[in-house]
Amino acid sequence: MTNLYLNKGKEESLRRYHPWVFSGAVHHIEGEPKEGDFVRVLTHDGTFIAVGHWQIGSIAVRVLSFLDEEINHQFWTNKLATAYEMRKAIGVANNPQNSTYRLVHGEGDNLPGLVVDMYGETAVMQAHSVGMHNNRMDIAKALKDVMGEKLQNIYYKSETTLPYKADLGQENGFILGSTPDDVATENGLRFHIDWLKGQKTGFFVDQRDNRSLVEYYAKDRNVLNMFCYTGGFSVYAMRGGARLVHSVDSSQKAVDLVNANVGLNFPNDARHKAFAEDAFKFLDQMKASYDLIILDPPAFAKHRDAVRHAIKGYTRLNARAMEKIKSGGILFTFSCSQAISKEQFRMAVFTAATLAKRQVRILHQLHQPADHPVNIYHPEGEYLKGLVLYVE
């Protein structure tokens, strides 16, 4: 395994267990490792600090262990078993009412660059680094050993998440088993999971708890679910007793999927209608007939250079919804942009309330669920931000 030496004093963040080594901290590397190779990270005087995946870019090493150990089958098995035990402890795994959860959440599970979502007997694995891509078959074997008969299929979906400059030519596909069954259960509700061509791993698992809160508030309300994608919020609102539910997405494919998911749970239910339309256009033209609105847009800022533009987008979107929502209405609003801080998002929403000239109170501050844990040494992992607002 190649040794990488840090500049003097650059080991302090690693001594606090931060899982990244930035390129500016690197003094030199012995030899010429390929991207994705394992490297041992040493201080300037040769003291061992960590072992991880070498990569090209601002993050030079993603740390796998702070022990001087071999990364082998036993290592992967131990890490995955720890992640699985935690999901069982919090009640999302081995739950007959819930077969949909995140099993591995990158740095949050001390496996930076790896995401694994469970949908029934199928795991969807996603690599965000060349190192995890190179180790995908070892990880798949360890995952099967840990989960046994509860895991029958592994779908590898990393075509769009791997560094494009690595030029790996990766195509999505099953690396264990195969299945035409794309239905999984979340809190007793059934959903089609589009792991073949859908966003993320096919479903936004991170909104499970927040969908339950929508269900709680939906009774006898007219609900508008913007950026609906698979319609998770819409289905929960219907189970919560909403008077009507309208789902909006710019993608006709998403509209077809939300209609299919509503049909799975509430066949021939006239309360639901879906629209394939631009969100801002829909909000501009709609009448003030909704008293519960959900705004869950895609990330407006995927990197820090886009933050200023994103804040303007969040402000405009929330202002328009506040202008149109009924008095006494409830607004769920979210940002999944990691580059946007909680403070920046709240300021955008505050500005929107001022522009809309509405009295607004915060009822809840929302975040990602427990199966998307934040490593206490890696606060950057807290990406999902949400507010539930009461609009007078």
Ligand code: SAH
The other form holds:
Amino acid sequence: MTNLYLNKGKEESLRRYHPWVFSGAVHHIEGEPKEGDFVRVLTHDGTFIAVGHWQIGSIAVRVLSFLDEEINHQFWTNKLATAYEMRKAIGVANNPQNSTYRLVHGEGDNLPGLVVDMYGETAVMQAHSVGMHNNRMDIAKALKDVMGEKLQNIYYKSETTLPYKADLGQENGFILGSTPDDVATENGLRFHIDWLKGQKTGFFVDQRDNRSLVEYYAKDRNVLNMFCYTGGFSVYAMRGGARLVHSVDSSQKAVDLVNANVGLNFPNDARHKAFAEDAFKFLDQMKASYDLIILDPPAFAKHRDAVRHAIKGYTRLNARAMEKIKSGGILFTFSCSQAISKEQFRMAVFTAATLAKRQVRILHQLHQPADHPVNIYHPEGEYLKGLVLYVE
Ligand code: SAH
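Alternative state: the form predicted in complex with this ligand, after the form predicted on its own:
Zooming out: every chain and molecule, the one shown earlier first.
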């Protein structure tokens, strides 16, 4: 394995188990590793620190282990078994009511650059680094060994998540089995998962707990699910006894998906309607007839530089919803931008409340669920934040 030497003193964060080496910390590398190769990270004077995947960019190494070990079948098997055990322990795996969960959450499972979501007997695997892409077959084999009969298919879906410049020519497709059955259950509700063409791995698994809270508050309310995508929140609101549910997304494909998913659980239920419409346009034109609104927009800030612009976007969006929500209404508002902190998001919503001139109380502060764990040494892993507000 190639040795990489750090600049003097640059091992500090690694000694606290932070899993990244930034390129500025690198003194020199022996030989010429290719992107995605394994490297051993050493201090300036040659003391071993970690093993990881070498990559090109501001993060030079993503650490796989702080032990001086080989990354082999046993390594992948141990890591995946640990992740699977945890999902069983928290009740999302091996649960007859729930077959949709995140099995591997990158740094949160000490596997930086790897995401695996489970939908019934199908795993959708996503590599965010060239190293994980190179190791995908070894990982798939270990995954099958760990899960046995519970896993029949693995769909590899990394076309949009790998560095474009790496030019890997990878294609999405099944690397184990194949199945036309695309229905999975979440808390007893059924959903079509579009792993072939859908966003992310085909479904937003990270809103499971927050959808349950929407179900809890939905009774007898007029619900607006803005940025609905596959309609997770809509279906839960219907089970919760909403009076009506309106789902809005700018993409017609999303509108087709939400209609299919509502139909799967509540066939011919006239309470639901979906609209292919821009969020701001819909909010501007709608009547003030909703008393439960969900705002779950796409990440407004994908990078640090976009933060200021994104904060304005969150403010504008939330102000519109607060102006229009009925008195006594409940607003669920989210940000999934990693670059926006909890405090920044809360400040944006605070500004929105002052613009809308409404009395607003925070009922709940929401975050990602337990199958998207945050590695305590990698606080950057905390990305999903939400507020549930009571608007007087
Ligand atoms: N709430 C969803 C996930 C939302 S993903 C869930 O629980 O699964 C974000 C969605 O916002 C995407 O489906 C995208 O098509 C939609 N979107 C993006 N920009 C939009 C806009 N300006 N108006 C309405 N929808 C938009």
